[in-house]
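Have a look below at one chain only, the form predicted on its own, in structure tokens format.
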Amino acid sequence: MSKHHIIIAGGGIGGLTTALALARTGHRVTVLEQSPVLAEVGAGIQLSPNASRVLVDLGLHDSLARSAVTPREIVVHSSRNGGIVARTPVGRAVEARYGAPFWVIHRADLLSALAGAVAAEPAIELVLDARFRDASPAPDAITVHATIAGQPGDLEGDGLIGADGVRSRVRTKLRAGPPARYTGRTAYRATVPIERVPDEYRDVTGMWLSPRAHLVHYPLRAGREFNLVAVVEDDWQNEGWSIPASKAEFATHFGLTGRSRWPEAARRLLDLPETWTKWALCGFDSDFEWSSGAVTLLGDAAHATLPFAAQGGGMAIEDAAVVARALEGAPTVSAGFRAYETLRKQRTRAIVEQAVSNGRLYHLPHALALFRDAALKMGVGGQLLDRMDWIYRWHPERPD
């Protein structure tokens, strides 16, 4: 007999990882996903050891390893002089140090692996075309009101987890949480066949730092594709997801026309895609109570972050492991949710603040970038693993 019936709003990476973690600890889970087809927007995601070890522990190593890539190193370039200012090995060095891989993977491949594991788990029901509308909570029970395939319906459960993203309806309806706001930054994303990419970039994670913008790139899909993410400070107010952007629009907006601040090597990479997709990067202040009674929040619904620490997906995956462990040792669902929030609040806030700090450093004007680049060349960049150690060494058994 299952311990509890937990309903999860949101069938993305965080929601499905949570469903697996809960099912493996004896709970029955219903996942409500508003899309009629399970799909992930975006392209690449970086899975550092703090996240990959959770997925490996859930039995996903083989299915993920078929499409994930382990970059040989991280290489940081500066547009100030076009040169390399830092490089650090990852690959085997990371796995030897932390006991878990550093992977880059297409979000669709990660979601597919999670969905396959969910489909094989009898304790999980995944309901597509199911939109969360509201809920009627009690201290240790909840009635979730949803629209399923266009028809209203109620689901009875012992707890509700809102894993429904930065624009979470669970957060704003049930936790009086703040709405998502545009952060003044826009991300442009694209993938191209790896054959079009110069050899020196095909097996590394690369980063190019420039005033008010930066570029990140790495291989995907067992090395067959190449992912580019270009982030620029912007006043775009659409706040939409996955909006097509033409090559000409991107070039104009990203400073590639006329006298460009980008060195020639970066310009060649940015010129590879024929089309881009743009995202408004949104966020909110997470200093509110995620949990109350039978309701809590997880992932971007609780603590959305800018992508400057590559930990948005990682934090949701960590959350999944911690909420499962918290419920396992709690007398009630509400007590488990409170314990989970207590365990996660300080760490997630620290990572969000790290991302904000990184963003300022990445986008420095050239006059100040001189000092940043000098510090990186003097060895700070080579100590990347030391500086990221507090993130990478995290284990669900000791969620410090």
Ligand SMILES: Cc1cc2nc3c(=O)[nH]c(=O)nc-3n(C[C@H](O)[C@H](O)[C@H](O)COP(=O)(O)OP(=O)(O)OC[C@H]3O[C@@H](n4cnc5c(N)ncnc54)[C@H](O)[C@@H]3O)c2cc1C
Given for the second form:
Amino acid sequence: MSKHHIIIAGGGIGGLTTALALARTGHRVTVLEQSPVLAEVGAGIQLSPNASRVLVDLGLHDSLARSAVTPREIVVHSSRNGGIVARTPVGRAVEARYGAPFWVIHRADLLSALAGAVAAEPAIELVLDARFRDASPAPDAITVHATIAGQPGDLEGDGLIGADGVRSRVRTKLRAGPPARYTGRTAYRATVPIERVPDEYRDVTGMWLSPRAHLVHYPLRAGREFNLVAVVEDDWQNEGWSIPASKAEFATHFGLTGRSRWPEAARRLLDLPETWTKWALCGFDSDFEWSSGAVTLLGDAAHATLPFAAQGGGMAIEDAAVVARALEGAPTVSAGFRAYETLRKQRTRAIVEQAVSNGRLYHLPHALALFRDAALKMGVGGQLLDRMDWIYRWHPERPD
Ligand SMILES: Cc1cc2nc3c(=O)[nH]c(=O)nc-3n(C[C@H](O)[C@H](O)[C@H](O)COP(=O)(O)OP(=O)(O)OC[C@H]3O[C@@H](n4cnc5c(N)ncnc54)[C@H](O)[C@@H]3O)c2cc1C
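Output block for the form predicted together with the named molecule, input the form predicted on its own:
Okay, now the whole complex, with that chain kicking things off.
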């Protein structure tokens, strides 16, 4: 007999990983996903060892390794002339150091690996076209009110996890949490066939830093595609998510028109996509109680972050492992949820702060960028990997 029946609102990276982690520890899980199909828009995600370790433990190594790429190295370019200011080997060096791979992967491939494992797990029911509306919580039980295939429906469970993303309804309805706000930064994303990319960029993660903007790129889909993420400080009023942007609009917003300061090599990369998709980057202060009674939050719903440490998905995956372990050792669901929150608060806040500080460093004005580039070149403050070491070496058995 299963220990508890846990309902998860949201079938994204966090929701599906949590469903697997809970099922493997003896719970029955129902995942409500509002989309009628499980799909992720065309874009990539970097999975560092702290996250890949959890996915490997859940048995996903082979399905992910089919399409994930391990970049040879991370290369940081100067904003002034495009010269290399720092480089650090990734590949086998990271796997040897952390005991888990550093992967870059298309989100659709990650989601499809998770969905495949969920489908093979009898203790999980994934309900598509199912939108969480509200819930009536009791101390250790919950009735969830949803709209399923257009019809209202109630579900009874022992606990509810809101994994419904940065604009979480569970957060605002049940935890009196803050609404998501635009951070003044917009991300533009695109993928192109790898054949269109100069050889030197095909198997590395590249970063180009510039005042008020930066570009990150890496290969995807077993090396067949190339992913570009360009972030710019912006005053975009029409906050939105996954909105198509033309090449001309992108060029204007990204400072490629007129007397652009982007180095020629970066301009050539930025010129590759015919269209982009733009995302208003949103956030909120995660300093509120995520858990009360039979309800808790996880992933972006609890602690959305700017993507400048590439850890939003990673934190959601870590959350999944920790909430499953916390429930294992707890007398009740509510005690388990409180223990999970205690274990996650400090680390997730520190990672969100690291992302903010990376953003400041990436977008320094030219005069200060000179000092940053010189410091990076000399390895002041440690090599690139050393800066991330405290994040990458995390292990579910040592969760804090
Ligand atoms: C430009 C950019 C680059 C990034 N790069 C990285 C990276 O390299 N590495 C990394 O780790 N992270 C990265 N991230 C962050 C990462 O994408 C997110 O942190 C991650 O997707 C969060 O997962 P989640 O499951 O918490 O939320 P989401 O992925 O947002 O999933 C939430 C799910 O809930 C569903 N949902 C919403 N409301 C309801 C409802 N009422 N009822 C039912 N279902 C609902 C949604 O349809 C969705 O499927 C990046 C983000 C951006 C914007």
